[in-house]
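Read the single chain below, which is given as C-alpha cells and is the form predicted alone.
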Amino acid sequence: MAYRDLEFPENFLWGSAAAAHQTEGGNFNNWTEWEKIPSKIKDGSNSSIACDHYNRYEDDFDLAKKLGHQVHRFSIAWSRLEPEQGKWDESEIDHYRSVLQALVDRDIQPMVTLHHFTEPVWFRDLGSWLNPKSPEIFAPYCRKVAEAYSDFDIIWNTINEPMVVTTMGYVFGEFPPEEKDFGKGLTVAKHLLMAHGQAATQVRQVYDEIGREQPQIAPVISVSHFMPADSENDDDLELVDYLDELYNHVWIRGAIEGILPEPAGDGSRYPPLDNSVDFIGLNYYSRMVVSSELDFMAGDMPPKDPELERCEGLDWEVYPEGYYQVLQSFGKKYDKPIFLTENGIGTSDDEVRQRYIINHLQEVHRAIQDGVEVLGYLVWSLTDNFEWAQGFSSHFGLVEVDYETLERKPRESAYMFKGIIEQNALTEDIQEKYLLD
C-alpha cells in the first residue's frame, strides 16, 4: 500500500492525558470507598497506590519531555483540596502548584481538568449530582483552584465526560452510585451542565478580578460513533439518530447555546453558561452498534465484529472511521474548534496500539483536510493506570508500568509518537514502518 506524508497544522499541539484518581494513589473520595465493596473492581485491585504519580510526577514529566510531549492534561482531585466542605488543605494546594511548575519547567503546556469522575465523600453524602444545589456547591472549589493557579498559563477543562458520569453512574449502574434510573440520569446531566457553567464563570471572574487575559476554557465530552445493526432497518436508523443526539450532542449544545436543553432541562437560558465554551474537548475511543430489536437501556447490544481488534478488558471495537464521522459531525454543527483530549487503546500488544494511533490520526488528518478545525491530539494515556472498574487489567499507557516495582518503561509506541510530534506529521516512513512490518 502506498502512503504519503500527512502534515498537521502549524501550532498543532501533541501530548497525553491522565486523571488524578487513576494515577496518583493515596486519594480518599467516592470511588475509593466504592472500591472497597467486593467485586466492584473486576481484577480485585484498588487505587490505593495506583501509579504513585503523586510522588513520582517529576519523573513522569521527565519521560513526557523526553518523548517530545508539548501538552499534558491532568486533573486536580477535588477531594484533596476540599476534604471537608468549605475547608481547604493548603498543603494539597501547594502540591498541585508544584505539579504545574514541574510541567512549566519542562516547557510542557498544562491542561487542567477540574472534575474527572471523582468527588469528595462529603459531596456524595449530600446527594452528589442529584442535589439541586450541587452546581453551586461545586463552584467555590473551582474559584479556589482558579485563584491558586491563575498565574500559570493553563488551558482549563471543566467537567470530564459528563454523559459517562450520567450513563455509567445513574442509568446503567456500573459506576458509583450504581443507580439505574433514566430520570435521575437526566437530572444529573442537567446539574453537570450547570456545574460546567459555574466552573467557567468562577474562572472567568477570577481572571477579570486580577486583570489577566481570559484563558481558554472547555468541557470535555465523550463521543461514540453510533451505527445501525441493520442499515436497511428504519427503526435501527431512528435509534441511531436518537442516541447520537442524546449522548453526543444535547449536553454540548446546551453548553454552547447557554441553555438547559430538553430532555435534561426545559430549554430555559442558564446565564452561567454564557461564554463558557472556547473549544470542545472531545474524547473518542470506539463506535457503538445498536439494534432496535434489543433493549439498549438494559445494556443489550448486537454481537461484536470478530474481524475488528478490541480494547483489552473493555471490549471496545477498533473503528477509526468513526473518528472521522464524529469530527465531521461536530465540525458542521458547531462553530467551535476541537481539541482531541483523549484517544487510545488498552492493550498489552503494543503493535495494536501503534496501529490504533496511526489509523486514528489518518482519520483526524482527513477531517482537517475537509475543513474541521482541530487544535491538538492527546493520547490516553502517558502511563498505564487504574482503569476505573477494570482496575489494572487494561493497559493504556505509552509508558508501561510494572505494578510490583512501579518502574516505568516507554513502549515502542511512545517512540513512534515522538517521531510524529517531531515531524508534526504522520510521515510516509512512519506509516510504512508500523503498518506494514
Ligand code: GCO
Second form
Amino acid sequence: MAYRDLEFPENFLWGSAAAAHQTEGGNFNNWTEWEKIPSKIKDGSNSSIACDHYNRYEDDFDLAKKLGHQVHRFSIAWSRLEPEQGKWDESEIDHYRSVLQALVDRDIQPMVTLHHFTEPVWFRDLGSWLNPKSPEIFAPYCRKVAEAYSDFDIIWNTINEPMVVTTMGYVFGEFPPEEKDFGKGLTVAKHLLMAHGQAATQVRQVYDEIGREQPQIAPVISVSHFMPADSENDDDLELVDYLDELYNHVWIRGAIEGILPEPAGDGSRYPPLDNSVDFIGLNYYSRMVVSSELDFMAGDMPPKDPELERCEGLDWEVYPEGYYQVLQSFGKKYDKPIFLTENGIGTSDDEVRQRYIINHLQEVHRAIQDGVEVLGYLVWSLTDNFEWAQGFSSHFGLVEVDYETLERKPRESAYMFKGIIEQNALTEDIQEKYLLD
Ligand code: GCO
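Right, the form predicted alone is done; let's see the coordinates for the form predicted in complex with the ligand.
And the full complex, kicking off with our chain again.
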C-alpha cells in the first residue's frame, strides 16, 4: 500500500491526557472508598499509590517534554481542595500551583479538568449528582480553582464524560454508586449539565472580575460510533439512531443551546449554560454494535468481530473508521471546533498501540480534509495508570510503568508519536515504518 504525507493544520496541538485519581495516588474520595469492597476492581488492585504522580509530576512532565508534548490534560481532585464542604486545603491548592508551574516551566500548555469521575465523600453522602442542589454545591469549588490559578494560561475542561458517569454509575451499575435505574441516570445527566454550566459561569466570572481575557472553556464528552448488528433490519437502525442521539448528542446539544433537553430535562432554558462551550472536547475509543433483539439496557450485546483487535480488559473493538464518522457528524451538527481530548488503547503489545494511533490519526486527517475543524489531539495516556474498574490490568500509557518499582519507561509508540508531533504530520515514512513492519 502506498502512503502519502498527511499534514495537520498549522497550530494543531499535540499531547496527552490523564486524571488525578488514576495517576496521583493518596486520594480520598468516593472511588477510594468503593475500591475497598472486594471484587469491585477486576484485578483486585486499588488506586492507593497509583503511579505516585502526586510526588513524581516533575519527572513525568520531563518525560512529556522529552517526548515532544505541547499540551498536558490533567484533572484536579476536588476532594483534595475541599475536604469538607466549604473548607479549603491551602496546601493542596499550592500543590496544583506547583503542578501548573512545572508544566509552564517546560513550555507545555495545561488543560485542566475540574471533574473527572471522582468526588469528595461528603458530596457522595449528600446524594452525589442525584441531589437537586448538586450543581450549586459544585460551583464554589470551581470558583476557588479559577481564583487560585487564573494567573496561569489554562484551557479549561468542566465535566469529563458526563454520559460515562451517568451510564456506568447509574444505569449499568458498574461504577459507584452502582445504581441500575434509567430514570436516575437521566437525573444525573441533567445535573451534570447544570454543573457544567455552573463551572463555566464561575470561571468566566472570575476572569471578568480580575479583568483577564476570557479563557477557552469546554466540557469533554465521550462518544461512540453506534452500528446496527444487521444493517437491513429497521429496528436495529432505529436503535442506532436512538442511542446515538441519547448518548452522543442530547447532553452536548443542551450545553451549546443553553437548555436542559428532553429526556433528561424538560427543554427549559438554563442561563448558566449560555456561552459555556468554546469548543467540544471529544473522546473516542471504539464503536458499539447493537441489536434490537437484545436487551441493550441490561448490557446484552452481539458477539464481537473476531477479526478486530481489542482493548485489553475493556474488550472494545478497534474501529478507526468510526472516528471519521463521529467527527463528520459532530462537524455537521455543531458550529464548534473540536479538540480530541482522549484517544488510545489499553494493550501490553505496543505494536497494537502504534497501529491504533496511526490508523486513528489517518481518520482524523480525513475528517479535517473534509472540513471538520479539529484543534488538537491528545493520547490517553502519558503513562500507564489505574484504569477504573479494570485496575492496573489495562495498559494505556505511551510510557510503561513498572508497578513494583514505579519506574517509567517510554514505549516505542511514545517515540513514534514524538516523530508525528515534530513533523506536525503523519508522514509516509512513519506510516510505512509502523504499519508495514
Ligand atoms: C474515560 C476516562 C479515562 C479512561 C479512558 C480509558 O475516558 O473513561 O476519561 O479516565 O481511563 O477513557 O478508558
